Every structure is written in C-alpha cells, then in structure tokens.
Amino acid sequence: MSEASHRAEEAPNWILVHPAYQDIKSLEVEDSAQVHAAFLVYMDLSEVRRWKEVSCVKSPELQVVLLEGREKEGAPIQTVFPLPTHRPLSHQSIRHVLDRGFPMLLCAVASDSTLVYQRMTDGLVTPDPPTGPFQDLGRRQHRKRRKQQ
C-alpha cells in the first residue's frame, strides 16, 4: 500500500472535525442531513459571501438549525433556513421562521452541494422593475419593421 493512500485512510473527513460543524452538531438536531446542509450554508455565507456575524441557532419546534447573520456590516440580521431538497417544507414551518421577526432566506441544499437561495416574505411583495437599457418597442413598431424589410 502506498504512503499517500495510507494517509488518506487515517485522515478523518475534514467536515466532521471543522469547528463550525462541531458547533452545529452540539445543537443536537437529530436530522443529520439538515445538520450537513446547515454546515454547507454556513461555509457559503461566511467564507464565500463574506457575511458578518454568522451564527447557528436551534429551532426546538422545528428540530432544525437556523443560521443568522448580516449580509454586510450594519445590515439587518437575516435568518437563513437550510433545507435539504429531499426534506418536505410546510407553510407552518415557514410561518414559524418568519415569526422570528427577521427577514428570511430559504436555502435549498441539493445532494451535490448546490445551494439555491430564495427570499421569503410575510405576504406578497411587488418585484423591483428590471434594470438596464431595455426598451419596449411594442407590437406596432415590430410590424412596421417587418413591412420595411
């Protein structure tokens, strides 16, 4: 057996020994897939997106790990709900997280570690208008152009 393969067998999975994973695991949430999802989202928020003050909180009612943090310094605290894609989501669980009083992001975590964030709100919110050099030509101008050709 080569020395490299022997070292690989002895080395533990880096995720399992990471301090953030240990903190999340200490919250004693039974769903190991949700704990893993929370860790992946934690790493994305803190290391990739550079959120500030990212922390883990257990929701005893839902038996899940929620993350709280600020997108940038001085921004309001947001709650992030990491959810493995195979786990069902109910209106009641969304309502419970929204009732915490902070803006909420739902983060779907796929089995290949793909993360998709969706902002959740209490009620309907009008979307922002599109930005950019868009111009609505309308159907009449389109027809005129076609006739000119």
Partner chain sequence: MTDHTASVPAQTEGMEQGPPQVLGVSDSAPPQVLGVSDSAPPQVVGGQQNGRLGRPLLLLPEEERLLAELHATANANQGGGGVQLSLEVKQHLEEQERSLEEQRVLALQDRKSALLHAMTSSHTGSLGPSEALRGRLEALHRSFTFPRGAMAVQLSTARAGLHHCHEDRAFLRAQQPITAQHDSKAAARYQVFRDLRGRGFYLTSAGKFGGDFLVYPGDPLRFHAHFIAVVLSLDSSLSPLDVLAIARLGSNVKKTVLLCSPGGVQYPGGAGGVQYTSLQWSGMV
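Remember, it's a predicted structure, so these values are computed and weren't measured experimentally. Positions refer to the first chain, counted from 1. Only the largest set of C-alpha atoms that superpose within 1.5 Å between the two forms is called the rigid core. What changes on going to the form predicted in complex with its partner chain:
The rigid-core alignment places the CA of residue 19 less than 2 Å apart between the two forms.
Alright, leaving the form predicted on its own aside, put up the form predicted in complex with its partner chain.
Only a single chain is listed, so you will not see partners or other molecules.
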C-alpha cells in the first residue's frame, strides 16, 4: 500500500524529467497547459503512432508549441497544433499555422488526456464522393421495405 502511494508520488515527476518535455520546456512558452498538451501529443505521435522525426518548434505569432513530424519514412512533414480544449481557437491562429506551408492537424487535448486530431487544409477541398457499388433497388426490394415499415 505504501509502496503504491510512494510510486504514485514519484510518477507525476516522470513527465518533468522526460527529455522530450524538457525540449519543449526550453522553447519558453508561457502557457503551461499548452506545453503539457504538446508533450502528450508528442508522446502519442512518437511512441504510439510511431511517427518519424517528431520535433517541437515555437510559433512566434501564437506563442504556442507546435510539433512537426512525418507519418512514415519519406512522407511529407506535417504540422500538429496541440490545444487544450478549454483554450479558445480563432480562425486567425489556424491560418498562421497553415501559413507555415505544411499540412496541418489540430489536436484537441481533453482534460482526461484524450486526443482528437482534426485535419485542416487551406482552400476548398471537395469531399470524397460516395463509394459504389450503386444498385437500383428493384420493385421487389422496395415493396419489402415498405412492408417492413
């Protein structure tokens, strides 16, 4: 029992001593919640999803930590914007991140550390059309459906 609680006391510190966290901290972004969110996303990308060349960079206009990485070897670099869900988001800040020129993912970090990624692209991107095969229902099918109702 005491051993478990002892471990629990030490456990939170593992983040603070983690080299990735210290890298992010060295960027000197004041918003600690955003720094924490950035760390969680960093771990998700590098350890869970096994992205390559994940690195952190500071956005001067937004004063936040942004992450960059490649999904696979040789894939193009993408920018990931980690954001705690209680922080506000403006279209202007999205444009700032898009202006860096890489495909962008917003990552919303909830208070329970759930991560949700959202793709954001500049311009008008047509949605994917519905996939086939398209089959016209015969009359028999139609009558079946009406009966079921």
